[in-house]
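The chain that follows stands alone, in the form predicted on its own, written as structure tokens.
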Amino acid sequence: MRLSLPGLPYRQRRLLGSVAALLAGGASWSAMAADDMPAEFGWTTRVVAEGREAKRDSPFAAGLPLTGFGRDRYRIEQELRGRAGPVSLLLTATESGQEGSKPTGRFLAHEAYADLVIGGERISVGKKQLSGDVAYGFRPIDVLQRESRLQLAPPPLEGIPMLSWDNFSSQGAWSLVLANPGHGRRGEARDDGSIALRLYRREGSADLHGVLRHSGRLGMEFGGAVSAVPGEALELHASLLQQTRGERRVPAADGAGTAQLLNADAALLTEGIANPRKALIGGTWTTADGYSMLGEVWWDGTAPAAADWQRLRRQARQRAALLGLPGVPAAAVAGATAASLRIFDQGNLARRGALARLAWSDSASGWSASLDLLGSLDDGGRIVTAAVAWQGERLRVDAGLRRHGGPGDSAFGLLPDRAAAFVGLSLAY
């Protein structure tokens, strides 16, 4: 197999080429050693370009030059995905660039794990993607991967270091997962050391899911989800999670003086929450001619409230008013304003959210299209996303447009980007 690696520095091409050669040699051995686990490898080149329009009247204007908001960007990914014997891999070498910054390169093993049978028991060890839930826009019981949903042209998920004991039957499965072994509390909840039990069972036309996780940061988390198909065209799903503890980023309390407003470390606080809940209910209607309509509503007890977004805007305006005053460094205003924008890094911004999605696909022609409306029922903010895609035998083309709107003190209305457009090309070898 010949691999083409356009658009990457020589070191990355050489490294991935060496890995591919090593795996190809190991693949031959694995295929001969285990007929039921043949070696399979695929190479994909992916190019994604994004154009972003910043809000000129954003209350965060002073801090935007220190962030990536409003900047056009691109990335070129070389992806090797496959399996040799018990080993599964997903490796990428990425070159990425952003308007006003120098391009950077990165090599990452998104997944690298082995499925083994030891003493008659199935064991998985390594780094693996651990997403799990039945919902689309928000996934309450995704307590291990903690995937941020509805991103625009996202890169592949990075897996979690783990050791799992798995059991499968004709009607269900369960896994006992030790995630991030040896870790204590790290920067984000997904990086913490934890132990979790994941359950699955098939009952008639319904899929049942359960999860129980314990970590030092959040204590016990337990929940369940169900997806049922009462008819050929209709699917219904629901998900519920209860946590012992939760946390979220929120702006500092009102009444801060000038010194505190200019302190980047105090711009946001991590607030603890006792016994928060997350819940979602939704459904999908699918027609015979390729159309589908999805609707979901949810509650996320760990997302910022409407009052938090109002306070964020108020404090941004207070910082902006300090510009030009004697003794107030412009750099301090910019730094504190930029630090406050980390509140948008949280996976879910809408405490009470709703998603409506209309999609169409035609397998014969390879075309598909979708229109999403994401709304915050707390404050009236909204995000509209339109996308179209074409899938050929090896080539896939994606394009889309997203626009943020709503009241100026709403979660989505405060986003510093007014709109974003993307185009992506993916070629499989």
Second form
Amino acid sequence: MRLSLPGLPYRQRRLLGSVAALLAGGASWSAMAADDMPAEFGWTTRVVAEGREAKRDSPFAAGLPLTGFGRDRYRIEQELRGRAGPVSLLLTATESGQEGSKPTGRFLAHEAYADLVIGGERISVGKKQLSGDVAYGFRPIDVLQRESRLQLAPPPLEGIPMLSWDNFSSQGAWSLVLANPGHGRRGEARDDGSIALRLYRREGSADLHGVLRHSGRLGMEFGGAVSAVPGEALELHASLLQQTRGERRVPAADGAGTAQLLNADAALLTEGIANPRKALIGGTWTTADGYSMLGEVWWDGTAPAAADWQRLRRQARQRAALLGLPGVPAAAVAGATAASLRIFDQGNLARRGALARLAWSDSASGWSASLDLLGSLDDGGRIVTAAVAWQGERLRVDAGLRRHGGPGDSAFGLLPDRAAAFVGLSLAY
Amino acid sequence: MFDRIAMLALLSLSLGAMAADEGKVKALLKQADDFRLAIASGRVETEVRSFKGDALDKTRLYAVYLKPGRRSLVLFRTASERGQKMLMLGDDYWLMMPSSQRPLRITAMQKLLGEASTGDIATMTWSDDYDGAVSGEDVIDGLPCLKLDLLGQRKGVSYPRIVLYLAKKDRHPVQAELYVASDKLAKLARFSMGEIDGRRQVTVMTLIDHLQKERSTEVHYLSRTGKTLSDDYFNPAFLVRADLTQ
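What would you give as the form predicted together with the partner chain, now that the form predicted on its own is on the page?
Below is the whole assembly, all chains and molecules, this chain first.
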């Protein structure tokens, strides 16, 4: 297979070439596959353009050039998804454009795993997405892998190396999962090695989920979730996690001197928490006209508290005030400010949060629309997202607007962007 | 005294007639089902063509695995939907999106949305879910038909009421009026017959949207095979595994 794409940069063409070669490989594999080893691959081309309105008065302005905040402009993604025999693949080749930087490209295997039956036992091995909870805005029992709520038009989630032993009965299932085998404790919790037992049971019109996980960093975690359909239009769900140890990133304590304020390594501290809990309750109502309403509220005992966000702003302002003073290198201010922005990398920013979503879809015309309000009940911060989509035979068009608001010292109010917009096109083959 | 005896006799006769009618209706529905799905377990390849006026708007492909006990698994095979799976176990429904590793429990209302809802595609029999009475006779497209008034026997059926017309000659389905919970006529289904594997079967079900009359949907049954899946595949937790061809 040879692709001629003269309009695209060299790097993108190389990436496309790689995907094309993989597709060709997949096709030959498919041809070789026996009837009981079927193969099928799909290819999607996705183009996402983003625009952002930065807060001119953000206390983090000095550090922003050193981070990726607000700089994403476009993404051209080629996605290969499918399976050949027992092997499943999700591969992407992506060219990304950021403001003030040359386009970058990367090839990534988001998933590459095999589902096998060995001696009558079902085994999965490879790199696989392991998120799975009943909730949307926040997922307490996603202990193996978390998804970010802050990304607009996010790329596919990257799986983690795993080995699982899966067992199924008529009313339930259980899996023993070894995640990141041999990793032990790494820099980020998502890369830690852990062992987990996942349970599922169907009880009438309800699904019950359970999880038990052990890792060196967090010790034992256990939780459960339920999703039930008590009526024709109503779905209710709830999720609860109890940890023996938890962690969160918080700003350094108040009263720090200039040297500490300028120390990027000390901008944030990892704070240990004993026996934290996470809980969520929510539901969805769907009407015959294609409208659906989702509501969720939650508590996350490992998210930063309102006082932490207030301290983050105070310290960002103190650093900004140091700029231009004799003996204070601007690079040190920028570095420490940028390091403090890593607090936003945590999965959930709202300790007491809520999500309300109104959505409508009409499959006859292919149109759908949604309006989301994600709020922090502790400090009044909020994110409002309006999105519209059209799905045709192969082409899908998405567009959306997002606005961050609330008090200037709230979690979402502190985000360096005031608003963001995106347009996405995807073509499936 | 005589009046009372006459009334009791009349009541007994009516009850007897109703019971006979119920048995007759079940037998008629079984005969009609045989024209749609003659196998208890199997795989049905389905192509859904949506029309806007006379113009073809969209084509969608599905593979539907059916098992006794009102179990069906729908695999979405069109490029834009590839990887989606829908599982129906009696009155319980799950949707699996390729972008997530969790089967979502969905409501009966969510299952119904769409020109040809997955319920229309995955439900290929009436005799397990409906009962009623023969309410008369009618002529549809020049074909003498029996008219059956059917009521859903469980809460999860896609259409709580159906008025079904079966050919008097061989009981093949000719037309069905499909009513939603509010007793509004939602769709009109017409059935086209053809020869598949030497057997006379329903080859196309045409759904005419009664609310958006310019829209119609053709459900083409491309093939029916006896290929079955083990019970594991009809477990919601199994949907995250990729053992199944799309």
